[in-house]
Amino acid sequence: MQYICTRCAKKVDADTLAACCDCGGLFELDFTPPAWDPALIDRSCWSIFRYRRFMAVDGNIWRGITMGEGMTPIIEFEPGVLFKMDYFMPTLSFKDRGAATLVSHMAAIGVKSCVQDSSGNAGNAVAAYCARAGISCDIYVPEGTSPKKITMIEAHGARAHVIEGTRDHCADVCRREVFEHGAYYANHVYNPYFYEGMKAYIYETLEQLGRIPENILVPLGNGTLFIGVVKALEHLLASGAIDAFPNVIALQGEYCDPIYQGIRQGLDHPAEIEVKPTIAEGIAIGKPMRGRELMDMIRRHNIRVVTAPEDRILDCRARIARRGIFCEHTTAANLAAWEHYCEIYGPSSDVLITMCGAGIKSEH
């Protein structure tokens, strides 16, 4: 398996432990899966892994890493309006899904230590992986990072690094860290390998409901799901198994939304804007290390990026609760940016909207 510079187009060898190319352009995979077809996927396996034929995988090691992550329900919250309740997982947040193959991807070359800077639920789930592979690990996460989710990094064994600042702050600590004494970049979004285990976000769902929804809802931060239901989609609709590309709806955050501004100023990267402090720190990212990629994937597409408005996410958190969901507050974001769509966009129906966090572990 090899790398590919998305910068220079340079090839390397996937088990570098190199964070990047030498040119500073960030790597994707060299890997094109084989057609879909409902046949190769492993049925006897309950987890993102009965995927694998279309995920780059090394060899069998992931065995012994899995938790049984993926696999997540798909319930109705109101008519059209289907919930996919990606927290039920070892961590209780969707990060599971690119840390199992990240992980395991580490664990196959022979990785022994790493760092990994994260708004909280990246961190724990990698914090957690690397404790199955016996991989010693420091999580960076700034300053208001919920106390529960540090509380979850250290019980798994690893040194969680509180740094004062903003979430883009707190990356360049940890990214100095890497660059300046060689450690291992075990980051979601650096990595492409943790791309692999969220496209089974996708592919679970057509298995689970026979079908894609019209409308699929992402939150965007950093883009870890957004990319990785997006190349699931291409897969899909290369492979025939779809007609067409959903709507695909793409979610900032009222106070953080350099790609948004991006799209409406024009530009062909994210926007440089004031980040403002937000209860929907999950998406609070200034500055997506891989905005120009989100943002081509965006207009090849014809994806439409919308905000959650700020003052409507703690009600939309208390409604949810009240239907007996209790999700974490960047979560609720995710109905409040579809209900501001649909005053925008004229009513709609038929969506798949991911509960990614627990709210058991972001309350302060």
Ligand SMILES: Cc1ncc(COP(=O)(O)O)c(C=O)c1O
Contents of the next structure:
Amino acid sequence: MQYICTRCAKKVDADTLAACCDCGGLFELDFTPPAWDPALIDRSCWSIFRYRRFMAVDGNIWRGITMGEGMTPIIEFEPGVLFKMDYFMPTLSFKDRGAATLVSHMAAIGVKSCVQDSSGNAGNAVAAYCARAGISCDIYVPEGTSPKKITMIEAHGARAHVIEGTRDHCADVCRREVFEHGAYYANHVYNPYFYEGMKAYIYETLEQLGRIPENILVPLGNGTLFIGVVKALEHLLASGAIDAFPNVIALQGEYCDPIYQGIRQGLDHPAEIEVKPTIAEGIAIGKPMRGRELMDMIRRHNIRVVTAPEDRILDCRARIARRGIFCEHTTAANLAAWEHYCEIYGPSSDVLITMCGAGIKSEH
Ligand SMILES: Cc1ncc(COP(=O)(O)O)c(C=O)c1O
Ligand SMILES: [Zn+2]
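Output block for the form predicted together with this ligand, input the form predicted alone:
Complete assembly follows, chain above in first position.
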């Protein structure tokens, strides 16, 4: 397997320990899956790895690392609004999809220790899967991260480093370990193996519903689910498994919206914005590292970007809870953004919304 640099197109073996290309560009995998064919699904396997023929997965090492992630139910929240219950995962968030494929790759190439920065959920997931793989792990989280997420990280035997300042500064501190001290960067933004696991969100949806809903609403912080969703839909479309690309809607927080602003301003990169304090901590990414890539995808598929009004998040969370589902504040922003979308573009239905983080993990 090889990586291709998204900036200079240089090819590098995917067993490299480098976080990115010498030129500073981020890697993507040089991997084209076979055409989608339900006969290639391993129906004996009850996790994202049932779709491994369509994902870059090295050998069989994943068998000792998987915890049955994925296969999350789709339920009706209200008529026409479907929730995919992606916090029904081993570490209570959707990041387990990507952590399972990333850590399996790390184990396959013999990584013994790693670092990762995260607002919490990706750190939880990487810490848990590294524990399973016997890989030592240091996780950097920004101050203000829910103490419960930190407790979880430490329970898995990882070291949690709480960094003063913003989420973006926390990433800079972690990257110093990578670029100055050579640590392996088990990061959901840099490492393309993470996206391979996220693709299963769409493959599962197709298998569960027998179709892809008209509207697919996904959060957009660094865009790990977003990229997985777009890649999987492009794959299904190229395979003739779907007739048209669905209406993908990406959402950002009202107080942290660099891509929304970048698109509005006609830029090819995220806008410089001031990040204001928000309860949607999971999507508070002021400088998404794959910003240009995300904006290319948005333009390629006419994807609409909307913001989640901050003052509606708590009400949405309460309404979702009154229907039996206790989600994270950031996840309640998804419903707030969908309702805002319907106000701007007119009422719509047949939407799939991800419930990507469990309420028990977030506190405000
Ligand atoms: C609950 C929740 N929702 C959404 C996101 C945004 O994901 P991404 O930054 O990959 O776009 C995160 C990221 O950690 C999250 O924890
Ligand atoms: Zn390069």
